[in-house]
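Below, in structure tokens: the form predicted on its own, a single chain.
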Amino acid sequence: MTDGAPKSQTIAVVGGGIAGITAALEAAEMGYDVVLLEKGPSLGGRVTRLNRYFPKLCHPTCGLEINYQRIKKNPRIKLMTMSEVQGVTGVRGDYLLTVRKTPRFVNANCTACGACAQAAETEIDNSFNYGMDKVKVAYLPHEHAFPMRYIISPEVIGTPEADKIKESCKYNAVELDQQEETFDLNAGAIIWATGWRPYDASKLDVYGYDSSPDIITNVEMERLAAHDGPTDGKIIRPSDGEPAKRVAMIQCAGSRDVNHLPYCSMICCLASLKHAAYVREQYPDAEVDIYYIDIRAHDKMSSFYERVRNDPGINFIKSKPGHIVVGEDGRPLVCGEQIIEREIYQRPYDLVVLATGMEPSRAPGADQPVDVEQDEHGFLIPAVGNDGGQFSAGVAGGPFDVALSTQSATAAALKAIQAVRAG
């Protein structure tokens, strides 16, 4: 600050998903100079991934798309992917941030022909599919991405296949001599948009994550039922690819425990409803068991909920399952007891979807590149750092859905756009 005015009236926005597309575009529009940083090669967040989202059930790219367009219309807005913030020093109106660039191998040339990946042989895991297939090492980040252009995976790079790659490129698009690098950015206040991950299925021992492909988590059930996921959209055994028409839908897997996630998502009851009408719309002769402590519809959510129940084909069976164990057939077996009715059961399922919780991107134990205000969960407090010009948006601050993300993040363009005018 200069005689108490900021030095800066440029706004950071941390985290390219909904929340933080959502605050950069409203600043932005506001005539406000914006940097859009998101360590990904793309925007869009965990939204991307989600075959259908709430309220209107309809596929991520209607809302996805359109804000896009908005982004490319406007000067104000420069993004940065592959980019990710390493430190943060100075106050209000004079912030500087440390940015650490790492390497895409491919540049602002590319047209997105696939060429690069036609050269490719190696594959490797598919993040944005969870690791429930592979891509090779030149690829696309998914059908949607924007910057609508190809990343070539590290692992290739100073190999002959590399160099295969390059040579396949005919608009000089490939740079295998590219180098991380780091850089200072200048800013008068700051958005943390950082989102989410998935709770580690893999600390639920009793629930037996690691023990049978056919038991996976809320997040890979989306990609399931997704068309441009691992299966085309069909809901199959990962085990044989048979199709799964008895499902098992366990909420509260970790959440509401004080062992793992003592709070609530808010979203995972919603996925599980959505999940259980996926099975039934596919195929019309499942039967889908949903496991639950309560049931957490919101707001206009319960007429869903009302929908969802009313399913002859959906069971809603009051019960926290003690453990699953996989059976003879190779099967998983969900094992409890029913509350109500006191009966204690095993029953054989082709699929279980285990409803993880959200945890914090920077949840306690991550690797913490910035030293920021956070609560016993890993959330960032509403107003980050005492200097009133941090502030946070969407899941950073707490678990929302799309809807309220959106509201969070309009919420903190408006607060960062009073930080830099105030003087």
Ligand SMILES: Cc1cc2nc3c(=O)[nH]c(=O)nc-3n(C[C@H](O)[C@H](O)[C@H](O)COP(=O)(O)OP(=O)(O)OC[C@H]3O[C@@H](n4cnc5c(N)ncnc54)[C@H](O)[C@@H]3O)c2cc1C
The other form holds:
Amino acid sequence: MTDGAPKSQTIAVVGGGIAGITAALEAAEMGYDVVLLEKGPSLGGRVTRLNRYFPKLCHPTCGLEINYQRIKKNPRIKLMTMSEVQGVTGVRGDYLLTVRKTPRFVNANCTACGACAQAAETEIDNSFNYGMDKVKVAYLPHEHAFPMRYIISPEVIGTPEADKIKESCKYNAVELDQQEETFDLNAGAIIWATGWRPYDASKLDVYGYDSSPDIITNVEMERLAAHDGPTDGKIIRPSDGEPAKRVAMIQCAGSRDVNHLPYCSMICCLASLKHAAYVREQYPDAEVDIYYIDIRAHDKMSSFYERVRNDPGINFIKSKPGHIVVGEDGRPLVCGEQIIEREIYQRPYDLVVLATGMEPSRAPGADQPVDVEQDEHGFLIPAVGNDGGQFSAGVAGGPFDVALSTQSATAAALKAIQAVRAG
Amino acid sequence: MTAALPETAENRYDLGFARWVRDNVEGGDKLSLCMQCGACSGSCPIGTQMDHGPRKIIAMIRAGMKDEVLSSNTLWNCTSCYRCTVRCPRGIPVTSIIQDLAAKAVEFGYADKKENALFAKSFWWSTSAFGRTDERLVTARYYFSLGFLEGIRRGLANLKIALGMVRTGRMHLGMPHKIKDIKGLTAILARAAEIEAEEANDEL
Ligand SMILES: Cc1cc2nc3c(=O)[nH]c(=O)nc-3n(C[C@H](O)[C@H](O)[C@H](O)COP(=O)(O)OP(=O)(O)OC[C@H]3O[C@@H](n4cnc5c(N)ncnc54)[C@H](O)[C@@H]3O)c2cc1C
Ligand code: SF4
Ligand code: SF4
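What would you give as the form predicted in complex with this ligand, now that the form predicted on its own is on the page?
In what comes next, the whole complex appears, and the chain from above leads the way.
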């Protein structure tokens, strides 16, 4: 703790997912200056890649759109995309953040007309769709990107193709000579909202993720079901494009497992209930089997669970499968013991969805430049450090759904306000 | 020697049994971690050949089903492949529990008439005496441990196979082959027995 008044009243929010956006808005709307730093090209974080939200099955874009309007209207929020915090020094009330800004090669003149993408030829993996399709090297991060601005991938810079891209833009928005820059900024408090990434399904070798295109993860399922996803929203077998009508969801794929993530990721049961609903909506004759240890749908989520459970096309099978192999006909075979009946089964499916959990962005081994206090899994301690000026919000601090992420973000905003106000 | 098994009253559920397993069976102290997910039984390559399988054995131990557990074929059909142990999401040494329960089943007379147990005993006899398994002696000892007449019956039933093996050089007719350093093996086994006795003493 420092004595006296804080030197800076600015609150720095690191990470522009739903938690960072919420924390920034709550603080700014209380009259505090906020710098919102996002390392990617647009805001929203992981929820922009969700097709719909449980439990109401509404579209994430509605809520995000309202938040973007609030940000646009609020002069107290300074938004910086492509900006990653490289270092922090100082104490509560007087931090100095070193920020690295990577070039986007497109400036604010961009109208998102898309001429640059048409001029571009080279294609790269579309990370928004988890690499399930391709985009041009000049691309819009996604349909609802905020800021609504194109980006040019660095690999094309310095080639004749880049010059062609530049010439195609009528608005002089392409700036091929942008350089990486590093700058410092002051803040009295820091909110870490750096979020999560999906647990790497390749590490679950017994579930054969790498052995068949028809074994996918739950985050990929969100993209398969999304109208702006790689299949225009059709839930198909990636191997041959046929409708996926026999679908298995494998719960706790990596979570609650001492060999992987020892904690419960909290959202995967609900996400799979949602995915079962996606499949059933598309194909009235589809059948979905959910393999579970126990279904964790608490409080207000239990009525959602009841609704899904009453669908006769969705079966709940109490069993953690032992392994998944590729059968003779090329379909994935889920193998295990059904525990109520003690029946050893081997069942073929069109599509198997591994309900992988959420790993904090700062999980051990992750490339996160700043050293802040965290637990053994990489989740930040809610009041980070012991000087009372740094806080966590959203999944950076624990495996939360959106509602809990925004609650923790509001709490963090209040704590940050206290830190910059009182000193 | 292991602490005496809890006395079972007429009812089949002995609630002291889980505690006894915890205190006396290798890995038994981890039993309470099991969340009955089924990954072990679902991974077991011979799961369909087991009456209960590892997951249910753990449930039965907790329920106090002493006699059913100790006479289960699961203990004997386990091949010690360790798949269950490797995959158990709670880090429970499932194979050790199963294997040590098999040893306890022998110790407390649950396996006297179990064929797999009798086979295991013959196997162990040959391995410790010669450092090798001698097919003829292991088989003969095993067959005759089922009773004299049964021994004759099974021996005759397998005569053709045996002769075929002799003809193709798969089985020989002379003295049993010993390993080179049988004394070394005997010393190792004696030391193992000593360690086991020491550990049993420590626990008392
Ligand atoms: C399959 C699946 C389905 C789900 N479905 C639902 C659902 O239907 N309903 C629901 O409520 N929840 C759902 N969730 C959970 C939901 O996705 C999370 O609660 C939510 O994404 C948390 O938001 P966040 O802002 O904490 O993290 P994120 O969305 O991960 O945002 C973090 C942001 O920080 C940025 N960042 C990271 N490090 C840095 C850095 N060093 N500097 C600057 N920026 C950085 C990232 O680029 C990112 O934009 C689902 C989860 C999964 C896995
Ligand atoms: S795999 Fe482990 S936790 Fe699951 S049922 Fe078997 S012993 Fe129990
Ligand atoms: S060690 Fe035994 S019980 Fe475990 S999977 Fe292998 S055979 Fe089955």
